[in-house]
Every structure is written in C-alpha cells, then in structure tokens.
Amino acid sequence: MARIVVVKRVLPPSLSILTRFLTAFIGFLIAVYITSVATGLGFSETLRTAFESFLDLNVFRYISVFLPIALGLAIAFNANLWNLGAEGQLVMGAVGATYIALFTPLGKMDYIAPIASLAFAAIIGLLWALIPSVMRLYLGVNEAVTTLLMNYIAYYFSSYLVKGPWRGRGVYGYTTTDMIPDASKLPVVPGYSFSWYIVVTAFVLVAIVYLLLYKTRFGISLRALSSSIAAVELAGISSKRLALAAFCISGAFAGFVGGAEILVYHRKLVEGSIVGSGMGFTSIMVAWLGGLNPIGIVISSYYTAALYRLSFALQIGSAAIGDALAKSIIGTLFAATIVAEFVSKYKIVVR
C-alpha cells in the first residue's frame, strides 16, 4: 500500500538558497494577484505598491523592533529554550523606560537620560525573562506557558499603572501617562518614525550575537545544549547556568526595544497591548524564518518590516481596504514564506 512520507532533502547551501528565494518570490506573486483580485486594482498596480513598501525608508521603524528581539529568541531558541514572552518582555521594558524617564532625577539630565532609560528598560526585561526560567531549571515548569502567560501579566500591569498611579494629569480622559522629557526622548529621522540610535544599536547587536554563537565557548555550548545536555556537563560546563544566560540575554534585548519604543515611537507610556501591538509575537517567526542564525534574522526582519508596511499602504493608499483583509494578505505572504522554507528543507516521497 503506497503511502506519503516527508523526507529530509539535502540541498547544497547556494541550492537551497536558491530554491528558498524562487518559492518565496512565486508565492509573493501569487498572493499579489489575491491582492488585486480581492482590492479590484490591477494587477501591476498592486505589485508596484508591493515593491514600494520594500523601499519604504520607515521599513527600519520595524526593523529596530523585530531584528534585536528575534537576535535574543535566537540565543535562547538555539539552547531549546522556548521563550514566547518576548511580547511581555517588551512590555516590561517599557515600563521600565518609563520610570526612569518620568519618575527619577536621571530623566531630565540630557545624553544620560536615554541611556539610563534604556540600561533600565533591558534590566527589567531581563528580570521578567529570569521568572519563567528560574521555574523552568528549578522547579520544572514549562517554559512555554509560563512565558507566554506572563504576556498577558505584563499588559494588565502596563494597563494598571496608565489607568491608575502613573495616569497623566494632562491627558484629557485618555489612559497614558505624560509626555516624557525632552531630555529622555531620542531623536527621530525627519519625515519618518525611528531613530537611527536604535538602529545601528540593532545591527552591532547583529555582529554581537553572531560571534557570541559561533565563535566562543559559550555559544558552541550554547548551541550544543538543546542536543546533548549531558556532553555540555562533562566538558565542565553548567548546563543551568547556560540556560539562564540565554533567557536573560533574550529577556534583556526584549526589554530593550520595550525602552527604545517609549523613547522614539511612544513617548509616553501607554497601555500594554497597545505598546506591544503583537510584534513580540512577530519577532518569533522572524527568528525561525531567519533559521536562528544573525545573518538570516536581518534577512528576515527586513522582509516582515516591508509585508508590516504593505498592510498600511494597503489600507490608507488607493486600496482603502480594512485592516482584516489586510492582515490576510500579509498572511498568505507568510504563508509563501514557510512553504519555501518547507521546500528547501524536505520533500514528499510516495513509497
């Protein structure tokens, strides 16, 4: 009796390359033509404001996001930890950045304040990251849910303080807290709605994180815990140890962009699902879709960025269409995506 199976395909790296950028360039004209089918433009009209927003300059509005957070997920992914609070995370850095900036001394000094507000915003992110992973080593609760519950502490926590004791006194009715001061606030390209600050920061991360993987002890041990936990015990390594480091790195990036959009985007602490809008969510398909590896994540961050900035031009430009139906064409562009990483990794056999 004939049955299907998938069988790991072994491709040479220029091959599978290759195969990855032809499906994923296939399945972006296919969901381009569903794009100008359901919008009822033409089809080259479409594709023009497709390829416009991969020129878009504010594409690095997303990149600084979703390119330091996947770094993190990457570092902690390539142990086997699954870290899916990166949303929270984020949250919690914001939080932090808030504090710094509204609520102490250090918010008003100028060149100190920013860089104050981000140390805080990554520590902060560190520590919600410590939680789950202290219960994981120690007491062996699942990763995986504890960080992904503890989202949703973040953003009723977010929400609680711009609701209650940090709501602003000039808001007018509405739930953020004050403006930070312009002392905190970093500055933003003319035009557009990011900082090159954070932007550069994102990529020296990019080389940080590439060497910290494959060019040092750690991260060769790193990478060698999610196969062999007992190999990195007999080479005198504590497993335990390497595991909260990479939960606290990926933590501390999270929290970090948490701080960063306070300081750029922001501007004042608002509520928690507002301050995350799901792109730590994001960030954990652009780490799988970079294949854990630096280089691969900025490939990927770029490409997300570019499909987030679609679905705006999408719904402001000729289109006018609503933000369902945009999130659906992004979606299918996803979609393309994980089917050519599929293809470049196995293949179905009838046997």
The other form holds:
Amino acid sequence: MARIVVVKRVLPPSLSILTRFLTAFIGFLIAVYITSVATGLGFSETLRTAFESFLDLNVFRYISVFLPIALGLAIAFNANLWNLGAEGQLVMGAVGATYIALFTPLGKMDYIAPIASLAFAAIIGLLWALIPSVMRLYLGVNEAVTTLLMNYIAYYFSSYLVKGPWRGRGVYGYTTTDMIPDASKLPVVPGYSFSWYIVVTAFVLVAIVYLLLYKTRFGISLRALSSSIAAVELAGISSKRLALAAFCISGAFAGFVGGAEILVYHRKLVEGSIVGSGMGFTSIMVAWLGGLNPIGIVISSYYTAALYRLSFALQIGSAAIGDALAKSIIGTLFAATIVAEFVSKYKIVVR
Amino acid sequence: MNRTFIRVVDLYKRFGDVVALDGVTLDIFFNEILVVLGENGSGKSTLAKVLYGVYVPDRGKIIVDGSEARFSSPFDAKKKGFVMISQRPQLIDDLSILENIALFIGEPPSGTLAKRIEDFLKRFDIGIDVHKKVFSISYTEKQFIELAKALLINPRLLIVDEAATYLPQDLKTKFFEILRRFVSDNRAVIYITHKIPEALEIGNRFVVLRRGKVARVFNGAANPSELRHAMFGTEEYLKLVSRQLLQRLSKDSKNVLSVDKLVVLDDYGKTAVDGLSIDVRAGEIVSIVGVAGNGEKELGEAIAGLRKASSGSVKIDGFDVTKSPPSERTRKGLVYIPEDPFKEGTAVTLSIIENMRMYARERLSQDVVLDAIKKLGIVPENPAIQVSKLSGGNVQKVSISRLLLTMPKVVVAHNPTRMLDERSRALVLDILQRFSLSGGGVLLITEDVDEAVQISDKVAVMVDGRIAKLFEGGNLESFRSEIEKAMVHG
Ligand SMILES: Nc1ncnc2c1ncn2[C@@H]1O[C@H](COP(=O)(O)OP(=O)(O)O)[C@@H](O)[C@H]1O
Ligand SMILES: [Mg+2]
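Show the other one: the form predicted together with the partner chain, since we just had the form predicted alone.
All chains and molecules follow, beginning with the one already shown.
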C-alpha cells in the first residue's frame, strides 16, 4: 500500500530561497487567475496588467507601508514575540501625527512639522505596543491575544475622534478631521501617491535593522530568545528588557507608518479601519514571506505591494468587488506564505 | 567462529564542508556488543544515524545478511529490525508513556500493552504509571522507556548512542545487563560512547573512529592507553589534570560565593535543597558531588537564578542576589555553566561566533573567537557554523567558551565535562584550574568523583538536599572510597 509520509528536511539557503520564489510565483499565478475570473477579464489580459503593476512606480505607495512595519515585526518575531497589533499601532500613530499637525503650533512650522508629527506618531505607536508587552512580561497575559484585540480599540478610538471631538468644521457629512496644514504635508511624487522621503527612510531602516539583528550583541541576543531564554539570561542580558525593546521598536515602526499615511496620503484623520485598511495585518504576512530577514522583506514587500496594486488597478464594477478581490488576493498570498514555509522545511514522499 | 551480521562498506557522508564519515568500513558480528569509540565530533552519531536511516550516505553500502540494504528513513531501518536509542530521549512530551510506545510499535495503547511495559520496567525496579505524561518523568526514566520501546519491537540490531552514558552507575549496570542478555540470541548491539571505562565495561570488540575514519579496530581485549592513542593520537593531556594547589589560597581571601541555608523546591514542589550552606572563596575550587536526584540540579539552578529559592540567601561577591534574575547575577560576576548546553547553555539556532558574541560583554575580534575555538578544541573550527549542527560534546564546549570570553568572579558549573571526551575534559578542567589560580572561585557540581578529587580544595558530598560530609585538606584522592560511600549512604 502506498503511504504518504511527511519528512523533515533542511534545505541549503540557496534552495530555500529558490523554493520561496517558486511558491511566491505560483501564488502570483493563482492570484491572477482569481482576479481574471472575478473581473471577467481574460487571463492574459489580467496577467499583463499584473506585470504592469510590478513595474508601476506606485508600488512604492504600498512598499512605504509594508516595508517599515514588516521590518519592525521581524524584530519582534525573531524574538518569538507575537505582535499581531501592527494595524492598531499604525492607526494610533496616525492619530498621534494628526494631533501634532492639527492641534499644536508645531503643525504650522515648515520642516519641523513633518518631523515632529512622525516622531510623535512613532512614540504613540511605541506606547500602544508597550501596553501588551508589559502585560505579557509582568502579568503573563498572552501578547498575541492582547495585541490582536487592541487593534479594534484603536479602530474605535480613532473613529470616535473623527465622529466626535476632532470632527472637522468644513467636512459636511464626512467623518474626518479637517485637512492638516500645508506645513505638515509631505510632498508626493507628482502623479503618484507616495513620498520619496518615506521610501528613503524605509530603505535606511532596512540597513539599520539588518545591522541591528546580525551585527550587534543586542540583535544577536534578541534572535537567541527564540531558542533559549535561559541562555540569554545566563549570558547576562535581561530577557525582559530585550523583549520590551523588541516590542517597542515594532510598535514605533508601525506608528511611524501611520503618521506617514496622514502626512502623505490621507492628509487628515479618517476612520480607523480606513487608515489601517488591513495593511498592518498584511504586513505580518510580508514579514514571514520575507523569512524574517530584512533583505527578504524588501523583496516580499515589493511583491505584496505589486499584487495590492493589481487588485486596485483592476477595480471595475462596485467597490465591494474590488474589496473582495483585494481580500482574496491577500488570502492567496497568505496561503503561499504558509506553503513556502512548509515546503522549505518538509518534504512529502510516497512509498 | 564469528559470523557476520552486518557489513558497513566505505561509508561516506559530508555536511557542507565537514566530512563526518570518510570511508568507514566495519563488520558487525552476531551475538556481540560492538563499541564505537571516538572523541567528540568524530562521526559516531552520524554513523549511527546512517545505520538507522536518518541520513542517506553520500557513498557506500550497508550489507545485512549478505544483501545490500537501503534505508531512506528510520521506518525502513525498523522493518529490517534496526532500532536506535540516543542520548537525548526521542519521546513526545505531551503523550503518555503508553501512547509513546504504542505509537512507536504500531499497536493500539491497550491494557495488555500497558501490562507488558510495566512488567518490563518492574524487572529493573522501575515502578512507574505508564499513563503518566512523558514531560513529568525524569531523564533516567525516559531512557528506560526508550529501551523498553526499542526492545518491545524485538529488534535484531540495537544501536545505543550514548543513551546509557549519563545514567547513574547502578542503573547503568542494569542497562548493561539488559544489553548483554539481548545479544545472546543472533542479535547485536552497537554501543556508542566517548568514555573509555564504560567502553571497556560493556564491549566485546572496539572500533575507534577518528575524524570520520576508522582509526583502529580491537578484536577482543583493549587497554585504556591503546584506546587513548587511537582516539586522540596522544595521552599527553592526562598531565593537565593534576593537582596544582601551589598554596594559591591566601588565608584571608574573601568569599566570592556564599550560599546560606538555601531551601529550593523541585518541579513537583518537593524540597530538593534542604537548608544547604556553602562558601567559595576567591582562588578556591569547591566541589559538590552527589548521585543525580539529590538536589544538585536544583542547587545549581537556584544559584544561577533559574529557579526560585524558597528561603535562605545567595551572595555573589558580597552582593545579595537571592531575588535577582539570572542576567543580573551574571553581571555581578557569576558564570553558570548549565548541565544541558542545548536547552540553557547555547542558542542552537545561532552560529558559534554569535553565541560567543552573546556571552562576551565587549566586542570580540575574530582572533579571540578563533583562539577560544582552538583552546577548547571545538570541531569543526568554523565559527560561522550553526550550533545545532555540532555534535553534543562540541555544543557543550561552545557553552563553556564563556569562561574564556568573560572575566567572572565565580564559576558555578554543573556536570561540565560529562558530555566531553577525555581530552576535552582535561582541557576544561585545566581551564577551571587556571581560573582559580588567577583568583577566581569555582563551585563544581558534579557526579564525577574523579574530577572532584583531582582538582578541588574541598569536596562536599550532597545527599537528600544537604551536605552530608565535607572533605578538605591534604590529598583528597585518598578519601575517594570514603567519598563514594558517603554519596550512597549519607
Ligand atoms: N546535521 C548536520 N549538519 C552539519 N554538520 C553535522 C550534522 N551532523 C553532524 N555534523 C558534523 O559532523 C561531525 C560529526 O558529528 P557527530 O557524528 O555528531 O559526532 P560524534 O562522534 O560526537 O557523535 C561533526 O563535525 C558535526 O559538526
Ligand atoms: Mg554523538
């Protein structure tokens, strides 16, 4: 009788990377197929549009979101800390940036305004992440659950602000704040919806995170946390402080992105679910697809950004279809990520 | 006349740049216990894993009963009647003993099976409820469960990879009896070890591996000196372990470690350390010897901060650290070498150099790293290799390397040499002696009476969580039989 057996294996790094690329490519074809069925466009037509979205400069609009968040998450995940709250940290960052831009004198000062807004956004994101990490480290509350739930608190909090105390005077029926002052806005590339400032910052973060994780005692110990907390402690490094720092960095990165979304894209605070629009969740997957490695994450965020573009480039018919499409593409990506993880660690043999 | 059961022909296996088996040829006869000896990293476990189908060799053949056998997994090997027990128990923690065994032998976990297992264990005075989850049983119990599991499928070849090496002597003797009885009837045992005395105790024939090659085969009698030469090419290292007391203790050197009336509970809430006090002065080596299970593990962990003390205190270099986490104790000048380098000593997913960078407070130059690798004889010498890829003894050496990379006031080491071959053991004992000569204090918690009497100023015997007897001064080696008696009888 033939039996199917799953066997553990260790692939050399080159093959492991190849496997990831292949799975990503297959995931891509499936995504294109789903899209073509859903939109009624021919497969080849859809494929062409898909390739175009890889070459479209507007991928940077999404890369500037996914890349920094996924980098931050990689720091936490490398230490075995389950920060599933990037979405909420992003939204709170957006709230923080809006506060500085709209409600403090700093918001009207050239140069200072965007820097102050982004810095404050990062701080708020950090503090939002600090709550679940303190609960985990000092009260033993599972951080995966708290971070996940806190996303919704952030959603409701920002929705409350835009419907209540922060609601703009000139916005008629809309639930948003007023526009932020011009001094706070970051210039976008004409015809596109991203800012080179943020893109450049994101790539600087890649280098910083890489050096941090692989070249410093801090980063090495952080990565050691996932195999042995005792080994880290016995080396004289406080595992609690490490975990706290990892969590805070990931929160700060997500908060920064939230701030950037306000200064570059929305230019006013909107309801939480619109600011985040699930991109904080998607970033979790981007981090894993990139193998929790900063360089890998550059590639995975580019790939994910391109497919995101695709789902919007093909938006015909109602917004509901576009949204459903985006979700199914993300779902496909998610499945591809899991398959890639599996295939690079196990093989299936029939005997 | 010896009849050949298995022929291993020209086996070759490499991992990346490391050649683990380099043309190994050997015969295994019926009715024998063949000992495979070799230093840490010589390829013993790799040979075992090839025979058990875990690894597929790059080249070479395994001939069983005259025809070639090809294994692509342990499943195939099991069908041929080959079973392996290794140093680290391969049981599933969340399942019961019964379920684990049932899973392995492919029977339902029935009452009759439970009875068979219990009968088997009772023969060795191990009365244990087979419905217990595996995570709640001790290492020794696990190894006997492994043995029961292996024997219940009635194998023809039993491969024992250092599985008995870490058992207490009385149980080891029982383990050996089972092996001797097992081989009587057209079967064979391959017994893998790095310990020469153990090899001589159990083996009928001896194969010495060195750097992946068969260095020498002893058909019949062997003596320790010849085995050492085959294993290491030298016996010189024996000279390293001699007493170097040299009046290194000035009378008024201060305590670097004070343990006062310490009470510590074990995992089940029973008192494991029962009001124990001991001091270690700068420049002194104090040993605590005891049979495993008398609270030494809990004592070490409580000093390191890995386990809470119920009462009493621990002071390092004068600072009370009883309530401090391990990291703070390390910063105060403690280095703790845990017994299990895989779980607590190293981060196995990181490379050798990354682990060393974690231990050291300052940035390490490549030279310092290479020097530590040389001094401890870590193989392979490549610092970028992942620790999980090293053989067990070498993982332990990585864990010990922190002694060379930091400047502690006191070292507490729990069974630091038991995973090490004789030469590596000598290197490590030498490092401990040098450390004490330079003014550091050492607390050596060990089951190995030899090393305790060889390098210590004082030997304390621990029984039932207390110091039963303290030996000091003069030639401790002369107290050896008294020490051994105290370990058993208190
Ligand atoms: N899975 C692996 N990947 C890489 N190297 C390995 C692996 N297993 C063993 N080695 C290397 O092969 C050599 C022999 O190891 P091993 O057979 O475990 O030695 P030992 O004689 O101590 O049991 C060592 O240098 C070890 O680092
Ligand atoms: Mg081994």
